[in-house]
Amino acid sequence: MYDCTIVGGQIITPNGPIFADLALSGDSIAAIGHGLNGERVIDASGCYVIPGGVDPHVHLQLALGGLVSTDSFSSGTIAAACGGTTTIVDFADPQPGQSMGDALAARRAEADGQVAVDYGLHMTIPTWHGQSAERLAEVPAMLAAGCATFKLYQAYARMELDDVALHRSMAAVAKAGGRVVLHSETGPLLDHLRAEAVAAGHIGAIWHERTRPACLEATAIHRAAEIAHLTGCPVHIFHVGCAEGVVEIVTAKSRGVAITGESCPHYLLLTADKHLGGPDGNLYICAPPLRSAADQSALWRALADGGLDLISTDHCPWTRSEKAQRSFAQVPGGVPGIESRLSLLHHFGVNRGHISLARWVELCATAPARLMGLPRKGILLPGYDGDVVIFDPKREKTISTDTLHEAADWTPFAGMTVTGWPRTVLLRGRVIVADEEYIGAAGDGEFIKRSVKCE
């Protein structure tokens, strides 16, 4: 007799859906088969049974320029849980003079006891760390502490690394056995273009997109891929938003570079025309910026054929008032999206024929778990964590701030009606969302130590 069985649903496997029961014992999946008996039975009739989503790119209670992003570790992970995501990866960001170890301890102190789902942390290598052999000597200790991935930037003052620092940092990560995750844009030139635009009086939101041309995203990816190849460091490109960037990733893969890439729902579903909508244009400022419908088509193709490897959210929420700045150059970048990822990809991806059910699960759970070093997450197999989502493919929901648990007072997907929404969510065998209602508790989630394998 198992602790719990989930019966009557279609389990989405890497080879497609199968009708079978799934049994849980303790915090793990115990068996998949027919006629399994459990002390508790959950009826999944008419629903898909899928692994809990893994979102490897979120920013909860991020301190930036005197502001703190709107979702706390508590509210953000509750929203994630209600959207079918049971593991997130956020960031530890060393401040000037702070060691990586101290940054990790400080970030864990913020999250532990607050998170509703499991979490990991990327370790950021900011400018002064990337230029310091002493600081880079901390990398192996961070691997041992469970931070298997290291965030590097090619843009943003205080964060950006020139090519020499990028090479030095990637070499250190490769030697320690880690993976780099990268914000890839040509930062110094973007700074110049933005300053020129503002000086000429161009302060409207659309100038955010016009001063961050796609070619400067693509050329940054090209340089990063070459440096990664030279150092033998696997590199994952965050938030790819343009066709040119996809081409660089696919071309690098064909040369044998250990490179992967992701996109996000806002790049798939929104265009730069959102910046032309009057005062609300500032809301959609994020980096890299929203692009065109042609770019969206290229992203969907790449998600289907393997050119891109996964979908994250880059959830970085700010309120309307925080976004309401006079100039685009002053607007904090980022949009919310942690809760609706699975449903948006199901509705606009699966239902519209862009991706299969199996690819949907691969993009939102299996691939991010594999690439980010979460060996017990992302797939439904005996021995894996009992992170399970019962997803109702016929449930219609119109997205709004009233239907989401995110803390921001706006959502970029407002008014979109999706067919398909998570009904029940289990974290390591425990129900934390039942009939779309969050019933978990603060601290249900745990810090997960990660290690990556070079592929």
Given for the second form:
Number of protein chains: 4
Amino acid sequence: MYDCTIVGGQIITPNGPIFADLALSGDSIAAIGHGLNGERVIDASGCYVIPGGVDPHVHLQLALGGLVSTDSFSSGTIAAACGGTTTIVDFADPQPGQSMGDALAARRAEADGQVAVDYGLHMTIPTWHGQSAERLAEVPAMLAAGCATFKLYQAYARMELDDVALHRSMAAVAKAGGRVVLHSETGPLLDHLRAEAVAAGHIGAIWHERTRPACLEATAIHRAAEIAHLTGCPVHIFHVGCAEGVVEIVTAKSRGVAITGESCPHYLLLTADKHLGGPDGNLYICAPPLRSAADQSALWRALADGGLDLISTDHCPWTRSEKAQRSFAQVPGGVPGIESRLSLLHHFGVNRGHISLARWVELCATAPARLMGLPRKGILLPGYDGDVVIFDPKREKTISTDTLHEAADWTPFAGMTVTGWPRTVLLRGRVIVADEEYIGAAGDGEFIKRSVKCE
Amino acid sequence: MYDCTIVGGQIITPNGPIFADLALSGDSIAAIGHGLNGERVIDASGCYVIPGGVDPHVHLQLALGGLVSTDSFSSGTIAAACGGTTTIVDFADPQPGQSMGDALAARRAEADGQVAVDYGLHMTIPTWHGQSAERLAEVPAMLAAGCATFKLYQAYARMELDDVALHRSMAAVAKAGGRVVLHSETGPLLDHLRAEAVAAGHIGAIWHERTRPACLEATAIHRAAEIAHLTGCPVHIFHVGCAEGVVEIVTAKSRGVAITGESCPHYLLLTADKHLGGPDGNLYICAPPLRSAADQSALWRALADGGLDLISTDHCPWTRSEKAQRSFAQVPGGVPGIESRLSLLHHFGVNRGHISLARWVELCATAPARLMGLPRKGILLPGYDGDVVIFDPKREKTISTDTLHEAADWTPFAGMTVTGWPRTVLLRGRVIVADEEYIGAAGDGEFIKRSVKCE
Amino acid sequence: MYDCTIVGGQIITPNGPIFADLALSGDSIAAIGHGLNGERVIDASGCYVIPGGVDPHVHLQLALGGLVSTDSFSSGTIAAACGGTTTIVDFADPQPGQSMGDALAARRAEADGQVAVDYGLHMTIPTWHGQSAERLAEVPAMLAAGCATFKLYQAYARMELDDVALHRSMAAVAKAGGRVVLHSETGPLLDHLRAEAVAAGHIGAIWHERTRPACLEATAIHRAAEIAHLTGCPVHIFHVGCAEGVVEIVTAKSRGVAITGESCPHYLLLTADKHLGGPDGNLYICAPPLRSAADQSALWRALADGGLDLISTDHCPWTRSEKAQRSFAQVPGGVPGIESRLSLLHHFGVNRGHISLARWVELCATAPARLMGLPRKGILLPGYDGDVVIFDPKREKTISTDTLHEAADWTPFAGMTVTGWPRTVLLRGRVIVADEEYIGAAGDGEFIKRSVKCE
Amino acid sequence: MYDCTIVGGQIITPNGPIFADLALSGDSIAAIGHGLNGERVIDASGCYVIPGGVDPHVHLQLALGGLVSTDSFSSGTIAAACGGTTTIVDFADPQPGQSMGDALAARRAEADGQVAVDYGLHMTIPTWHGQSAERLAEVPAMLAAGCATFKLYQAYARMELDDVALHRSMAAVAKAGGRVVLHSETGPLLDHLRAEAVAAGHIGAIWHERTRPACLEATAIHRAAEIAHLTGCPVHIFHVGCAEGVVEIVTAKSRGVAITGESCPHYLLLTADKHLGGPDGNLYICAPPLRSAADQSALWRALADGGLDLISTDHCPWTRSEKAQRSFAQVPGGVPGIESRLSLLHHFGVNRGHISLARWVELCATAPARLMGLPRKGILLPGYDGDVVIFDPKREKTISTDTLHEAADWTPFAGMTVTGWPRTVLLRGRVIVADEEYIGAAGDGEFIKRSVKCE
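Write the structure block of the form predicted in complex with a further copy of the same chain for the protein whose form predicted on its own appears above.
Okay, now the whole complex, with that chain kicking things off.
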């Protein structure tokens, strides 16, 4: 007799859907199959049973230039949970003079006890760390502390690593057995182009895209891939938005570079012309910027055929008033999206025929868990954590801030009607969302020590 | 209480190995997990538990120019079973004047009652069928009869389809919902080059490779990909042996063509220079021919990163005396390999670091089952057939005709010592190989109706 | 004292324009420079002095299915002369049962004594010749007779060569020291697609393009390039109209294949949507078909950077009434253009900034002369034939059948206003066009024996 | 009656060799043709008559870290003259705090009155200029002063420009109508890799190549091409030595980027393994480093088909004792070669069948003159400077410091026997080398104001 069984649903496996029941014991999956008996029985008839989503790229209560991103660890993870995501990976960002260890402790202090779902932290290697072999000596300790992945930037002051710092950092991460996750844009040139545009008096949001041309996203990936090749460091490219970027990733893969890439729902569903160029353009400013419909086609194809490996949200919300700046150059970058990822991908990906059900789960849960080093997450198999989503593929819902649990007073997906929404969500065996209602408690989630050692 | 449990082993899932037990009921997998009880218990301690291999490309008792390939449906499938392969797909080849339906019935008559493992049949569309819309009208009936895949040739007299016949056939298969499997070489030119070489007095086996240059394998794939694109027909390229061929497949995938590809152990482990150029050159004649070490590197990389999708054997054995012809142009083409596929890929692929355990199973079982339309094969999940291999990863074995069950008096892999061999094999819940000994009976295997409809 | 000097103009050399005079003695250029005195002095002040154009691809009085193309050797070459073209290369097409030698003699009998400008003949290798080693034995004799180039087709019944015939023919041409000029489309598939469209009741001219997709032009070039590579035969691709075709040529060049390519004014200036899709769609039917604006950009870039090598016209005129058929499939293919090539390229190429003056001359005269084996044509240097055009770069002219000398009652370029037109034209030292008026005589032109032996 | 005629030779034109005489008046070419009479007659029977070579990339009396490169403006230009090169382009390198104008004046003061052949100067934009819009304001003045080309570095301290400085500099050069010539290697990473190798105790010359991997040459070109694309600046890539670099140039060309490239004789004739890895390895240290035989094949093919545009020497000689350092990291980089360029390319290029005679002249004279903005140089046409080389294609010579006029006590080409050597050389109508003997005077050469405005 297992603690709990989830019966009557279709489990979405890597090989497609099967009719089978799921048994949980304690916080884990105990069995999958027929003839399983549970103390408690949850009916999943008519629904998909899928692993809890893993969102490897979110920014909750991010301090940035005097502001703090709109969602706290509490509100953001409740939104994640309601959207079917049971694990997130956020960031610890060492400040100047701060050690990685202190940054990790400080960030954990913000999250522990607050989070509704499990979480991990990427350790950022900012400029002053990347420039110093001594400060990189902390890398192995961070791996030991469960930060298996290191966030590097090729753009943004205070964060930006030049090629040497990139090489030095990647070499250190590779040696320690970690993985790099990378913001890949040619930062210095973008700053220069933006400064030129500002000097020329341009303020409209569309200039955000015009001063961040796709070729400078692609060139940065090209450089990063070469350095990954030279150092033997696995590198994951964050938020790929353009066809040129996909080409660089695919080409590097075929040369044997250990490179992977992700895209995000906003790149798949919004365009520069319509959204940055529209009346509320500032809202849609994020980096890299939104691109074109042609880029979207390339992204969908890459998601289907393995050119890209997973979907994250890069959830980084700001309020309408924070976004309301005179010039595009002053707008805090980022859009919300932590809650709607699974449903958007199901509706616009699966229902529209771009990807299969199995690939949907792979992109939203299995692949991010594997690549980010979460060995008990991302798939429904015995021994894995009991993170389960009962997803109703027939539930129709129009996305709106009225029903979302995200804290921002807007969402880029407002008004989109999707078919398919999470009904019930379990975190390590415990129901935290029941019939679309959040019933969990602060601190249900835990910090997960991650490890990306290959099997 | 399940009929049988397999306990103590590591199940190799698409996400890597897990420690879990497997329960079987009747001919199916009932559950996977912990706390499962079986009437019969099979100990798999220290072993991998993997789905039975699926070999989508074999030629048993193939009649060719007065000869018959060395392995009968009986001996060939016993060898397959002992090597951990529980499903094969062979071919039904309509003769001139014969309908597809008659060819299917005739071929099933040869196999049914004889086979030790399950089998399917590709339906060949030979020249005279491909040239005629009327004869292609049989395609839907073949799908209904369980032949979901259609073998087309771009080479070989009697088989060879020109571009129009290829287009017509692919259009017919696409419309009916099938998949094409393709021998892709530029046949007419190869015949011409061979005739020139013969006229010039060349007889050595190395001329087999010299008259089948890689560029003519690549060009044929290029043409086929365009026609697949025009007709919307999914096409699987058989036995890719050269880097140029991989490039064409990868390029077509990135354009959105529904194309897949396979390679075979002999392309990965043997080379033209050493084997065709050696004293027993004739033995190694197969088409496409063996290539170079550089090609092998490209093949391994493509198998790892998804450029190629699966591994078959193209098992087509002939005896030493049948291979002993005066000229390369008279040698029957093909090599044996049905028994050693899993172990060779485990040893040279997994142990050497080219591919992961999960990818090994994907290449040898899951992907061929999915692509060839075997919805109950290729993975260990509830509801799937109880085709299970208990694979001992420590078992060391030197490949030799003395211990193989294949009928040919030679093997291209003789003398290679591999680590890892199947210990016990179940077919639909029944043990047919126990401790490396075949204990099944003729007719254990069944004809499997296949369907490649997308999920 | 030279016979004649042309003074005061700008000579367009391969390195750009220079101010220099040109001296002629007899039929040849004697000197280029300053301080040259002539018996007769022609003033070229304000004009460009350029070599007579070489159009390597025209079809005069072509018999096709009971019709004869509108321009005779007389009218066509007068039009050529008036447009600044002093050498054309037409075709000798052996009929079934006819030897190449007889075809050459017959075609020369039609042209000799009629032509206003010099001419050469490509020797067509039709299907029945290409299929036979015996009939290809005539190739060396044709080279000796001055047919250095051999026209092969990958499309069109009676002409179409399959891969083996292509290989056999290219090998024969390569061995004899000739060059192949190629109509590169995947003929059998085009016929099949057209038949399907016709069967479906489509008749509009746009179906001409829809049944000849660009991928089948590119694939044919790909195949031809491989066979050129295998046989070592130089191959020139006629009438490239699509970006995909350019890619294949450029890729093959970078692999070291001796491949060149041309485009024609109608591909550069007309599009399928506007012209085939317009009310007079049938007029614009030619093969390969017109393509899109995006293709035109790719063509211009390739013409500028060396991806394509020259510009021909593929002049093949039919009257409006001959073009007026019920179905696209019945329309004789081809458009006129022999007279306007230089001016169109000057206006839309040079004036619009796509190509330099030097490249204009290279594309229209020097390159075709060199590639087609006319060692005394195509450039203004001592020892070369005195084929000279005095081109007024300021002359504005609206193209119209009223002023053209072409015989057809329409032109695809009607209404286009160009700046720049030939004022005076000399053929081997003799003025045949003076102040835009034709003053030559039938038979001024001669058959030129060509040789493509490398320097 | 012209001042001088050169009779009986074969003039190598862009369209191949012609038999014609050349007439000179004063310092210019007056005419080319037959029937020309000169006061003085020079017999060129049996010889090629070609334009004086243009070497766009040499470093004479270059001050570097306390040393000065071995050849002075005097000895270096005498060597150039004897080797058939009548124009060189060297560099003016502003020192910290020095204006471009002052640097130009200072450098001209070193050369004027000393040079045996004509010369121009590239203006270097070093780090501190590239980082400042104010200092870039000098660019238009430099163009007015005849420095049409600007040398930028992506490597080397004091020279190195990061992407922003590159963008700022290219934008300034593009706006002013100049061209950038570029040392393209990823400098910071190379420094880092070298420092690591040094720290690991490596001293051998082969480490020069190992710490400058080809991928970092290619990546730098990739970045430069993107910035050229963004700024619209024409860019010429100096000293391309690897196949990966060629690929980047060819790819950028096909995207429409105004990019050109050169290679040098040492990359074509020497390899890392043999020369850097040999006993005198230090001698062969130059940057980028020597590569492999496979790279050489790619370079030859690119030189033939237009992938690369010209041949320079990057002449930068040091004595054996200066090269004799304990560690590769201390060796001054550069090899001599100014005298043997034409003959090496004739022998290994033309005689070996890689390039035609016309392409030889194009690569060594016409293209460098055109791209570097020398409108009166590089071709034998009326109005051009009377820079003429009478080249004896049968003269056999074994290269040796005994007979070369270069000042260094070694040459990388020692012992190579070439067929073909300049017999007589004229500079602006004056014979400066007669029968292989230098008979000119210091100051025969002049500073040439260059302009790269398009025709």
